[in-house]
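First comes one chain, alone, set out as structure tokens in the form predicted on its own.
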Amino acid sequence: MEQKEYKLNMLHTTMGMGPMVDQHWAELRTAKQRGEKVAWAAGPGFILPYAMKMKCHFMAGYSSYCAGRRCGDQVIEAAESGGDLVDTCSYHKLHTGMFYAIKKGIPIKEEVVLPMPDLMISARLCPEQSHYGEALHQRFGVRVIGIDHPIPRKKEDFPKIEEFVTREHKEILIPVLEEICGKPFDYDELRRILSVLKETALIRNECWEFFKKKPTPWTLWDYGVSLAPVIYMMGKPEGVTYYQKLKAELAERAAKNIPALSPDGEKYRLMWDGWLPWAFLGRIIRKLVRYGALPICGRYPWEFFPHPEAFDPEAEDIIYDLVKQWYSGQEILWHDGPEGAVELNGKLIEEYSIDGIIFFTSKTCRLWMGQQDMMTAIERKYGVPGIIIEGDMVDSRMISDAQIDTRLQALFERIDGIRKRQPF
């Protein structure tokens, strides 16, 4: 196979992010000093505790950037020193196992250690939430609300779902929230909050059009590390000016044809489906540059509101619209099971040129169903090969170098040949 030394460029905004992550989290772990209230939170309730002025964190969240500290292992093994089973969501027990180091002084870095919540919203979106949130009750004395998020199966189920959940966050979460706070909920600030959100999103989504340019001036790794401003950067205007920065860079590089990957752009172009693994998205993405591969899209960034032109901050009903945000992402990545994101990524392909696509599958999340045969119906019906990864988000105890390596050489095998095969 041919060898060129390739060079990720790197992008000067994504450097900015480290300094506004890294206030969020101080903002966060100083809040009981300060006499805030506290909320964890998972779903589209998260943003409901940032309209009554709590501090917040959404679970994903707070993952990413634990790992992302190099504290994952560390915090993940005083969970299992506490009873957590090793398969048990990397997610979860990174949450577990901060109260386990707390409670047994375990020392973990200052910068990744949460304050004890007053609530904890956990969006039953998959088996392991329930689990989560009964822990955290049980064991801690964590007061959790628990608001169910059916998954849809097919279009029709969208608007029984959206209205059921719209009830729960009306008579269940918001109650419990005024109670905690001592005060009414506070819709106006809930729609200044989405009305930064919605104009962050739409630069956002302009940012995702620079994916479709070959050679692509950034990865889907840029954007992960640009997730903040969506999912935990409530109201804040510097998300906004985050984005609008990081359009004008890649704009800058679309014009002066500048790729990521130097000298001359890409030689694969790839297909991330999964969640991205976030303890080691630096050592992935060096062994994708080997190749002259880069991974430019999927469906997990859809997830965050990938519709805000149609957010409506001042709808009548702002918590329906709200939620009915939350599901057009939820539409992207589940609709019709698997038979549906065959379809979605058949049209990522065409858009975005894709070359292959990597199935990173969690060996503790399988909430991502169908990929074995996701990637026989997309070879087949479209022609472009994939391959399984399996690993984990966060636990360094299920990543095998050897496996990755051995993968990624046979699929840029497989696209080399296919390649040789196509008429000119």
Second form
Amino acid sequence: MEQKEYKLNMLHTTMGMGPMVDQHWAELRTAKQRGEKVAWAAGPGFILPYAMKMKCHFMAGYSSYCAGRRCGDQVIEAAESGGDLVDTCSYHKLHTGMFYAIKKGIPIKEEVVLPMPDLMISARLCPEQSHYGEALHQRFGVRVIGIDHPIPRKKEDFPKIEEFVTREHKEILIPVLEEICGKPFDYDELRRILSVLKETALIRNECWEFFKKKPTPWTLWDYGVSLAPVIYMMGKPEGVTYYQKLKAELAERAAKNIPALSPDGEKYRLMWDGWLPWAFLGRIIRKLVRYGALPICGRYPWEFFPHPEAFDPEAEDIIYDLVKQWYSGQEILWHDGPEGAVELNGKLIEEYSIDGIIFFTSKTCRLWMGQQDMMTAIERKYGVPGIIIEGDMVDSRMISDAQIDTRLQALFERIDGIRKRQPF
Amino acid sequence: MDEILNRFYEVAADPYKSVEGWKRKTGKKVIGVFPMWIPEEIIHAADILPAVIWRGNEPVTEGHAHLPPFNCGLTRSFVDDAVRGKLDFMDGMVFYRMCLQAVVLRFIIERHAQPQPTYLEHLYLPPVFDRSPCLKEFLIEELETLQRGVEGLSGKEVTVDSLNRSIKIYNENRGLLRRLYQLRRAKPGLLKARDILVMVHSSMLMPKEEHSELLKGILGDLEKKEPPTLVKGAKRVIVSGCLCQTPSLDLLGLIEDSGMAIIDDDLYIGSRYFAIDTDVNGNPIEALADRYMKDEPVCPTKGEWQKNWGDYLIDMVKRNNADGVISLLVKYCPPHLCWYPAVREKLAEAGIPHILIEVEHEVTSLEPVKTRLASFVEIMTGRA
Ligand code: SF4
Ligand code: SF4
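Show the form predicted together with its partner chain, please, the one above being the form predicted on its own.
Full assembly next; the chain just shown is listed first.
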């Protein structure tokens, strides 16, 4: 049988993201020289220091940036030379590694160097994020504020958790921000950021609609590289412009029937459950493209991050409104737990006509626990097969081409088998 | 004395049999509680036996279908036991998010444990980053949730009096275990480390009242006994780490056979379990919350960063005039992995010899450890 040659059609708009992201990190890197305060943050609370005009680093955003710039291994090596162990979360090590490298004068590529923080906000969405705060405090003397974010086990628990998390923000985090910045908390600026964010996210949602089209005009990886404006560069009008351009390009492709994969679009539509493999995006998509497969959607970029479209920037209690969208509003943290994940994955499978799922599990992060069970449950309920790929988002020692290749082959064979049984 | 010690060994060696046997004999209920900070007293006050969930000795088989191999031994072994029906005698199970690996347990149990425990709870015990009222109030709400849950299971109301009574029973047991540890410090070699560990572990599996009676008996005998003379030059060491999990008895034996005396420990199934008491006052739930909020012993799973675990260990070394510290790190245990560099740095700064040994559920051979322990003894000897 003749083997079809597939080729990715790159989007033009996404090329514009690199310089925007570079500028963000460059501004952060030089913040201290301009006398600005710097916060490092894990979890979703970093929007609050933004409202205080602090420059802010976001743990996962930085990790994707650092890995994407091919510097992850270098910083992890620095962390391990300072005593971190191989099985520790890679995101954690990117930060302890950075500290250690600066302290010991270990050379790190300039573009990924971080300024030392005046404050670290450790939102305990995952317990590791509190360990990361502990490490920075204990080993490097950083001032740390912890905010617990319980992952709900049942929806009835939303109200009590929302009340608790709102109180943590108001009673613990805001007073410290006011003390560090020497001014009252700037609620007006928070509202401004949220309204820009909302505008950006609403256009982003329109872009998501194009994923439903067959063949798709763009891929999950394209969205992966477009995350910054809604995830950690919020409040910047450039984010709105970026998504407007992206939407226009997608609309044009849709109108002209230009698929993301030439010659005639994807053969397999995949869902990706897990972190995006930041350091290996190219390596993995090349493997998928060979089979005519594309990642279309995935739990992490969908639900893991704020759905700012649900905010009401004019809400009377804006902090509560912010917290609410993580729980009852958009159920973001519900989908973070295994029960909610099954629910969300089912919804995505149906909405985006998914043929198969890749569960990407990180050897150093246990956030995606339960994937084996999820895989069985989904296959049973929706008839959509899945495979598990073990790897890491950053650490190249943890990723094996042989394992990925064998499992991908098995996945596509199973999808083909299912298709044969259902020829319509 | 041997009889009592054998009883402790019997309970700890086969908790499946001993806990189930107790249940059959008494007709009462059992709740499996996840280590380390669920206040067992609340369960006890409802006349239910709280048994701390343990790591079985068998290699994981069916559990592989539910958890990846890079999960810690405790979670893998527990899930394996549960899906194979080995824990079907548990009427309830209580979890909380002491680490990321614990988050998924309820989900797996709900789907695969046969039969399902009647009572399945996942508490949101908050970390103790900050001692602000919102954390404590939220914690109290969670403890009340547990109280309501166990009342529902047992059909018995947990009153202020019954809870205070349970707190006293638990405090007494902790006090006796502390007496045991004082004795070990005063008379090193009187008991083997494995004996001590089994004595603590059995306390996690038996009714405290019964355990305390046995302890009183054995302590009376031990206090009269003279210890054997320690091997000349034996190094006094503290064993630390092994969060949640029973360290292998063979490994403890190997440490002692390598020319070291374990003089004290910083293990959960060890001194951490009984380090602090609960106050007895008019509001026992609040007292239990206060115990949880304490910063001693510094616990890597509780989000405590005002204090350094390394300092806590250094104090222990000084108090015991110890020569070194052995860290037992459960493979794939993130709280310990993350804290370990800070502990190592502190010990190094204080000039305390220290060695890290990674322990795995499926131990293949202790031979490489033996060599490393021998060089550790040489390092400590070189310093003396
Ligand atoms: S363990 Fe996972 S969820 Fe937690 S900080 Fe690391 S990467 Fe993030
Ligand atoms: S041993 Fe470590 S990883 Fe395992 S359950 Fe305990 S804290 Fe979690």
